[in-house]
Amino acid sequence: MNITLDDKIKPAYREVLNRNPGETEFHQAVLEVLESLGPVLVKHPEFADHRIIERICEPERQIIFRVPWMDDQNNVQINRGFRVEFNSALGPYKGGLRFHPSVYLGIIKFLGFEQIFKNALTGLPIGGAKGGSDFDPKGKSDNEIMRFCQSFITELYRHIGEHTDVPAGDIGVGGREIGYMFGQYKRITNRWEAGVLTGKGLDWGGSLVRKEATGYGAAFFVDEMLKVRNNSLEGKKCVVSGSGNVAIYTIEKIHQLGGKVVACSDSGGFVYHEQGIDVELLQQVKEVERRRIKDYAPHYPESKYIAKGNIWEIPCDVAIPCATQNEINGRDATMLIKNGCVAVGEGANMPTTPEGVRVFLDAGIAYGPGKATNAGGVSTSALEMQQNACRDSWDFEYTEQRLQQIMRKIHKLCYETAEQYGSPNNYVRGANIAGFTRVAKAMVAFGLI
């Protein structure tokens, strides 16, 4: 790998890669956000001074635990589980618990680490974390994935709290699995402390938009940057990875916005549909029937599915990545630009290799990172929070303007400081640089801490 570091910034890259050996995807999240920095130590000195790079490099905490679970023939089984609590400089720890078999503490720090800058860049009161375990929900009863949940926040529920540590869902956890923490956390402390979860169901203290939010919020921001390029979403093909979620809700909202999504996909491969994905099939297939992206096709004859195949291979002018990480490497991402891809969007954390992002850059589309494409479901996060507090519930068409509203802010905030940084229409630049310098200035007012 090329690194490119200002002279200030290598030893302190060189301390993380030796504290934390192995760790290949937080390597990856903390060189990709320090390539950024060499200016912004040029205009702040401080930064320097009270060694913010090389604290804000090393979490606050990190809580691994043992997840021991009967399955449905009572069997024990036992899962270890996460949470790295990174940096409250802002506001409480903030960031989603993931439930899959590739959980390890390199990958929960990464996500921990994107997350400081993430929420940094909403400018709501929140700092950064992320958890999880390696624990796979697939094929699993709805009783093993409560008793496994429940054993889970057992642990966990003693370093949470509204004004500590607010965890919300992420891969494998969502409503029904935040409803399972919830219920064990109020059992066990004998609270109903709201504004400890969020992705809470709308009848127990959830927020109407916070489902769609990340998928909402990606597309916002992808129109943003088209837009300020004097183009739009408007007729646009794109393709959008994944069918979780994210994905499903970054597809309605293309929609709505007057584009057309083509093809989406799961891990055993993608379905290409020329005339647009039907969401209303694609969320009874995935959220209701919790089947395969491959069973999407039989609904529609002109449909194909293509398994194990690489959907980044089919032509259009928007990419959307909304499944994992490291999913779009450089020869994707060459593929894309030659077919005619114009603008790229993470939905997911960090789902661009280092070389497919130099690829990006080179060719000069419109690029938006993970930390600044998906925070809005981090904002709409918050904003249940802010409705848990004072005991009040908004409105759909409030609560989606409102996340808007922050969209644009952020988008409005990359571009501004990637100009005013010498690196005009570089989202990298904008969102690490913007990021960084909300959480140190904190910092520097802290103190030592």
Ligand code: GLU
Contents of the next structure:
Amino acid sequence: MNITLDDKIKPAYREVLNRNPGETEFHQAVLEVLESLGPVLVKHPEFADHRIIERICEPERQIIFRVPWMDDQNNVQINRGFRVEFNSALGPYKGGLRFHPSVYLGIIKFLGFEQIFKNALTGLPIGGAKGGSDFDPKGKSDNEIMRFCQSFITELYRHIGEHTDVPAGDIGVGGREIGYMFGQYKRITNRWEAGVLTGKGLDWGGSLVRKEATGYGAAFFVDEMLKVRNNSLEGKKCVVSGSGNVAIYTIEKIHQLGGKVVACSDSGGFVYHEQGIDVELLQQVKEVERRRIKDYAPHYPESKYIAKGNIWEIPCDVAIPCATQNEINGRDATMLIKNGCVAVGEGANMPTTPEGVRVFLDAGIAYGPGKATNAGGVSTSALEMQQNACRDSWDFEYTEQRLQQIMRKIHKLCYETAEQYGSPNNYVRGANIAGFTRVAKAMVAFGLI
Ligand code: GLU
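What does the same protein look like in the form predicted in complex with the ligand, given that the last one was the form predicted on its own?
Entire complex below, previous chain first.
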């Protein structure tokens, strides 16, 4: 049992371990939040009377289902589908779908749990959920992707809706997959219900800036953290892990804000480009051609591709992990600090292990946890829902302005909450306390449900 946990909270955590055996990522995400909450119970004893912590750790509803589909060789394939509807105190369940072979209930629950507090921080009316499948999209044909998405939604459609639960993308789920799911939902329900999914195409109910939003938001958040330290992204050498949607648009915005990203990666290795990553080429290779990051290097003789290398060994001022959970361990974090890193902003969900988080906090650098730093994606999903609800569509400039305002507000809320609770500069505390308090107040107001 971690000794940093307040005595009053320990039994709740023990209960989470007992009730959810083997779900290590979920345990990790819960512990990280509960560690921040001791002072909240002192200020709000009513949260303990209402057993808010115990209730918030138990999903409102968990759906697990079979997803059968036919591959291109006419073989029947079977995957497992999930949707964990974690908390609807602040709005309809909201959160992405992840298609990746590592997916199991523990991953979906960690993501759903994080999503509750992330969504609360945005100040927008959205509850928390997550879903997905252990389906591996890598190497699948377009037809296989379509058949899988259709089968997935043929079960999930009965659980979702614009006022109930609104899925979106995550790893392995982008515009193409949302299109196939929206089409099948429309066919089954006979409803053109824009608000049921976000991340839609621009011609059929999507929002400008949604695609860019998680990455842009992460860059804005890092910029805000640096600003309060009288610093900026101008001239900063940055390393961004990953090369999917979040990484690409983080790089684009960092460049616009004056920083230089010198490396990015995929599960095979990383590319190092001292002159700065060429975002257009990266988009071409990864988004258009759906190829690997090793295919970037041949275009620039001065860049190099390092197979199986550790991207965190590259000295940098700013690190933005945008790949996946637990990609920075204690050793990586120590190395980043030793090499002079002054800011870390998490574009991915829970990319730093608890040991790594400790290193960043002890070093006193600007460290933005995922639930605050990467909230721009889901925020813009909520803006997409707003546009759908009034059958409107906003222009790029206005939508990006709204995103930037939201990121500034989240930063301010986390910063001020941390200070108010006696942990200045600790965005982990600030985010957890501010997000939790919003949800807890609503749950108290609703009575025992
Ligand atoms: N999957 C994204 C996240 O981790 C976005 C979710 C959404 O837009 O609903 O927040």
